[in-house]
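As a starting point, one isolated chain is supplied in structure tokens, in the form predicted on its own.
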Amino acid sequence: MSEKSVFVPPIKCQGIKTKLVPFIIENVHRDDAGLWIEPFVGTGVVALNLAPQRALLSDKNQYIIALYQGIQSGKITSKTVREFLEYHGSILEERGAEYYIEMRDAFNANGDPLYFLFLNRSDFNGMIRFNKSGYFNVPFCQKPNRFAKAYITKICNQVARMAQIMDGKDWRFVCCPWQETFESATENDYIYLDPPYIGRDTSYVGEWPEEEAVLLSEYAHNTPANVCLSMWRENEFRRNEHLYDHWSDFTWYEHNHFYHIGAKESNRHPMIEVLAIKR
């Protein structure tokens, strides 16, 4: 698989593994009859490109789960997405940031997955961030004409493609603590882990303290399933000591990756990413 052939899902998120998908799929060797398990599914970019027949896809972010459940069930389609984005996008173009704030307030009251999609595609830098009270608080991207016709079509095509990928497959989207996804895992199953990074902003939803990261390592070692952890190893500034302390007995596959945060090229730094695989 080349980077150009990677399917990009309808939800955007900082840290999405789009550019790493070919590297991940190249190194994941699993029993096709087994269950593919993701306790931190996020945007779902890995599962959607690997396309296993059976999958348990979980996340603490209930809004991503609700959106993807809606697409899977057919309640949310490219047609309903187009109607929603065209209607609210036209008002956004007229009223700008004021209307974005109204939509954000409405989402924090109703939790509607289409409102979540609208905010995710019109907020600053595609961020997903909630405050300690659980309210979405990302500011506007300052582009009132955000939902141009071509942009809406792109999102609708992503929704349609996602529905096509899931069609006929046994996938379950669940909002639950990550520990629950390990409970019924068997030797034939494969658990892919992409947890929050310790020491970085984890306001995506909830906190991710080091003690929970250590507990995840214990679960990964004790489960009969195979496990693959996706995690940063080091950059020019620091080394991920947690990876060395708790995952050194797994087999490591490395890949040089670039994160681009901010508008300046000087903010683009190389990072060594690791896939730590149990067996």
Ligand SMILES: C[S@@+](CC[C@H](N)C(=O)[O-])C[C@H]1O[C@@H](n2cnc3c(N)ncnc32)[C@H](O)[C@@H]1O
Given for the second form:
Amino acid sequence: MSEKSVFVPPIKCQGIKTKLVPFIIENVHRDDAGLWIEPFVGTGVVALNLAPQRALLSDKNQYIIALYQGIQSGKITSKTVREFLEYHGSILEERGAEYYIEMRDAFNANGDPLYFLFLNRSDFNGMIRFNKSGYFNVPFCQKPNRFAKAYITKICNQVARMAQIMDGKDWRFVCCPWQETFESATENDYIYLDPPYIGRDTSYVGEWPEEEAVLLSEYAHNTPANVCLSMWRENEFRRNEHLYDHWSDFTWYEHNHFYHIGAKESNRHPMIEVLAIKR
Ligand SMILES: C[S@@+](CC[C@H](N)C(=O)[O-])C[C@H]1O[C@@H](n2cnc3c(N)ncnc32)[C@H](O)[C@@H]1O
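Please supply the corresponding structure for the form predicted in complex with this ligand (the preceding block corresponds to the form predicted on its own).
Below is the whole assembly, all chains and molecules, this chain first.
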């Protein structure tokens, strides 16, 4: 699979693995009869491209899960998404940042997954962040004409394609803490782990402290299922000691890539990503 042929899902988030999908798929060897399990499914880009027959996909973010359950059941379609984004997008064009804040307040009161999609696709950098009280607090991208026709069509196509990929497959989306998702794993199954970064206040939904990262490693070692972990190994400034301390008995497959700070091409920074596989 080439980078260009990767399907990009309708939701964005920090840490999305779009660029690593070909590398992940190349290194994961599994029997499709087993369950594909992702306790940190995020945007779902890995599952959607691997397209297993059976999957258990969970996340603590209830809005992503509700959106994906809606697309799966047919309650949310490219048509309903188009109507929603056209209607609210045209008001956004007139009223700009003030309307974005109104939509954000409305979402924080109603929790509607379509509002979540609207915010995620018009906020700063497609970020997902909640404050300590659980309020979504990412600022506006500052582009009032964000929902231009072509952009809405792109999102609608992503929704339609996602529904198509899931069609006829046995996939279950669940909102729960990662520990619960481990419970149903058997030796025929494969668990893909993509937890938040340690020590950073990632605030996708709450924090990810070192103790929780260590606990995850214990679960990964004790489960009868095979496990594959995505984690950064080092950049030019720092080495990820947690990976060496808690995952060194897994087999590491490495991938080099570059990330950018700001828009300047000269601000390219190398990063080594690892896939640590149990067996
Ligand atoms: C790095 S992101 C996953 C990205 C995903 N692989 C992708 O490519 O889109 C980490 C995910 O873990 C979720 N998360 C954070 N803490 C969690 C917890 N305690 N239990 C379950 N999910 C959690 C976040 O909501 C976020 O979606």
